[in-house]
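In structure tokens, the next block holds one chain alone, the form predicted alone.
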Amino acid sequence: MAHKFKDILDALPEYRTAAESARETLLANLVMIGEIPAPSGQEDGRTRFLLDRFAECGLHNSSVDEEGNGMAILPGEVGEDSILLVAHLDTPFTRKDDHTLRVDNMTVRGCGVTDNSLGVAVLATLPTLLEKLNIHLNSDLMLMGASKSLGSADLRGLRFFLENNERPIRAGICIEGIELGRLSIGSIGMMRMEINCHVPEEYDWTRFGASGAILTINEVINKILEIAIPRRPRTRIVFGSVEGGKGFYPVSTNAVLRFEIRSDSAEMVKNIRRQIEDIVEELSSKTESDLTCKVLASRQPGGIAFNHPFSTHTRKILKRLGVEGRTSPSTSELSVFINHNIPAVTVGISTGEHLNQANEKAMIAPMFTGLAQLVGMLLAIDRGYCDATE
């Protein structure tokens, strides 16, 4: 192999150096498409801001393709199979918000920069770094920025990708903008779901028990607690937001629950679905509201074992760079992996705050150590470190 493991982990401090002196390119990059809206669907602005910067670098086949996929190839000296890079390119605001970025000597804030602002930059400035250190990977490097990842787009940017490419995928890495440290190796079960209550113009309000949509909500809500949870599969149901009503008065004709059920089984996510779509007929029956339940975006569970060569030789790269790996399960983009059967992780950039709130946080400083992670993943990628031994 051209390098021993040791080399890439001593080289690390000199990769972190080198993404300290593209301080400004990576900053450029972060604020210009941080201040593009995103949301899922629309990220045609910073599509077209991503192709831009990947023709500058010289990369090849930079295209769109029919999901918004943003992408090009930086190609290997021996280009048989590839890695795959990719960053999801839609943020949970509207084009409403203020997407001003603001920047000072410690951080920069303002919507979605962390979520995923500065997992775009990294795909947009990792050219120009891996150049600066002269790297030249014997793999192809694929740059890709994923469109409708979020909410109910249910990650359809990156699926369409994967069950349309015809390139041998070597591993994946999904970038996220926080946290460093972060190592997400697997998936869990996941379905993301939504409850509608909508009460009839004609609702007879005289009847015994009648009540408007947030009580209904509510009467739901108390039901799904009373659903027996386990320990072991690890399971839970996380509610996320209710919405109903105009104010004081009149009574809600309308409202809205969204949750997620997660567990390590998928037997169990779909043990519970079916609970709830019994309490949901069950009191719109009563009820005489119009009850209707449906599913979002669902994740199977899976993923690589902690000791897969991956998983072991990522810990390593963050721990020569003082960081401390924290394995966790993830919902995002890591899911499509494994359901093609491609290794892969979930890694974060930097530390921040606030995280989905319009005053978000990135701390800049951390920003050069999640570039070196990066490259040195990718070099140990390259030189075969992280493929499954029989």
Given for the second form:
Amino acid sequence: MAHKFKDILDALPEYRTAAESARETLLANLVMIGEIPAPSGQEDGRTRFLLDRFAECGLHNSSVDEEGNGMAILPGEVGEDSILLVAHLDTPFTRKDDHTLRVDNMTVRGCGVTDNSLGVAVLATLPTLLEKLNIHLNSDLMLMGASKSLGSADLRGLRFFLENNERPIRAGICIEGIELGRLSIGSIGMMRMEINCHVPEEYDWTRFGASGAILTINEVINKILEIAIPRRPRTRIVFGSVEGGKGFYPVSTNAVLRFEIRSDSAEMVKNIRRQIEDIVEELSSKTESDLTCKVLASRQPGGIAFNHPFSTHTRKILKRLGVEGRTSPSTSELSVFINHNIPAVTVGISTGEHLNQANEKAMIAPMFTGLAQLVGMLLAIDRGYCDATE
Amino acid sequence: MQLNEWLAHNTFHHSAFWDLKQIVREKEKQNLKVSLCIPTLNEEKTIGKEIVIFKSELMNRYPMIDEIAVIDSGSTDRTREIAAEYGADVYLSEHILPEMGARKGKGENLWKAIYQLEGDIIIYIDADIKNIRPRFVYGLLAPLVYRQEIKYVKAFYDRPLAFSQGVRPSGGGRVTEILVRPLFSLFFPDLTALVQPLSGEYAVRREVLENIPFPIGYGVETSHIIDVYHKWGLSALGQTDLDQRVHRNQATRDLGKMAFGILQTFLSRVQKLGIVPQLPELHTVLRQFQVNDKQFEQLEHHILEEERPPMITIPAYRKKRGMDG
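Could you drop in the structure for the form predicted together with its partner chain? We only have the form predicted alone so far.
Time for the whole complex; same chain goes first.
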């Protein structure tokens, strides 16, 4: 059993070999989880599967909470506190999409394989791997498949859990399928917004300038692009999707624009939001179409410092595994940990391509490095190397 | 055994066998060896997944299967490479019993598996199943483990996408409903209780497999059922509902070829069993038509349902199994 941090680093190749020997278990879990459709709010099939796996591995307190989070506990030797490992269960695909996964000797392919079926498969496989390695943590290990995470679901599952959890949580790790080497230690300020344009049925289409909903949304985009974006604090407006119209010739009566404001500064996010709301109000009155603006989700900036022991030790683990660590901000589960002042990071498990497309692809070989990284991190947290120094 | 009694006692649902540990215990108590055979021809899209799932769940987690073998008809894609990567024993059909020559057809692979594999029970699973799950194996194996009198268990798939309370029809695919069920109704009414007699998934005891002939083509499933029924009676057959099976859909024209092969096998069986008098020599060409530039063209398919003899009659098999003292 590794006690010094150097021992943990030295044991990483052994962890990777053990992970390789669990290849079929990991891939079988990935396929069986990945082929269960799980749009946000409809993750129950995946939750059931995960709980069955936890029960088969002899985990304790296997349960589903009110929001549909599926979780269980691998009890620690001491059990005074817990390490929470979380992977979101939902995917951006609908139930109608073909969720069949394909496995060849180098890749696994199909809807949602990297985001985030692989993360959930890791949760299901980790107890087997720890048993293989005869690793017993002092802290309890809480494994959680989080429901209602993506898009407008706005991390509801993890939020609910952390608001109602009474167990002390020492640290959190958010698992994403890709990219291995990713290390998110903080969240940027973010606001996820949706602008809807509806043209009333009684609209006078003969009126000069009559245009339809798509052109109005286009006008909104042009106006947003005119907003002055500072270089510092770093700020961006990311346009995610536009939907509208019904075919070739009918003038569109509905259109939707979805986007995010991201900034290192919470104040800057608020400032841009106000400007966008003004644009919406102005265009709504000018065009006589019904323009509405909704905030679907928001994040406060924050996180652990770059030189926090959790961050530095994770980077050392990645380096020893031959992986170049890349620190980047996250707007996912990590931000919920930040809101609760729990030190946490987000890491990836493998490399892949075509994220969120039907031909999404995860490479198999790097997955074992990703698992070894996770085992190293768990031991580092458990032995106190990731605790903040006073 | 009456048909209704058989339906009540020999028709199962896979969920009845949820306790996989219990199946493993019972299998070990009986000292049974179980082989899984996957016949393949260009199945690179699905073979990796099948082997990964069976190996992880039914070899490593619950040691129910003792060997996983892919018997390949000469795939030109990466089927054999992928299967071997995940630990299946991969065989080229033509390399097994080479002195018996090589024939093309799924039945040939199934027959050669009897020689090559070691199991007291062999489970055959098609390689083109997109929604493969462990139930496809344990649902077929469990009745053989728990019920000594059952020798041959067929899969069927019967989960409707939507249905209100009451009576609903249940049945097989197009060839089953249009050809096989009417034929069974005419000649073997008991066998109509098999919901999907043509399904490609079944588990069989070796004592049965080595004693029945194997058509090498489309007729293998039909002939098995008739032969098992004739030799061991209805009570030796069982069927398990495995819920849904997602697979490639076949074109009607391909189903025509399948029906032609099955019909050849069926007629040969009823003649051999003396149910119908001597038939004239039957043609082996199926003719289908297509229109090419306003001209009707004839397409000829030569389909000859050759048959392999019971494996127990093959000297190399008898020698391998130590049957001749």
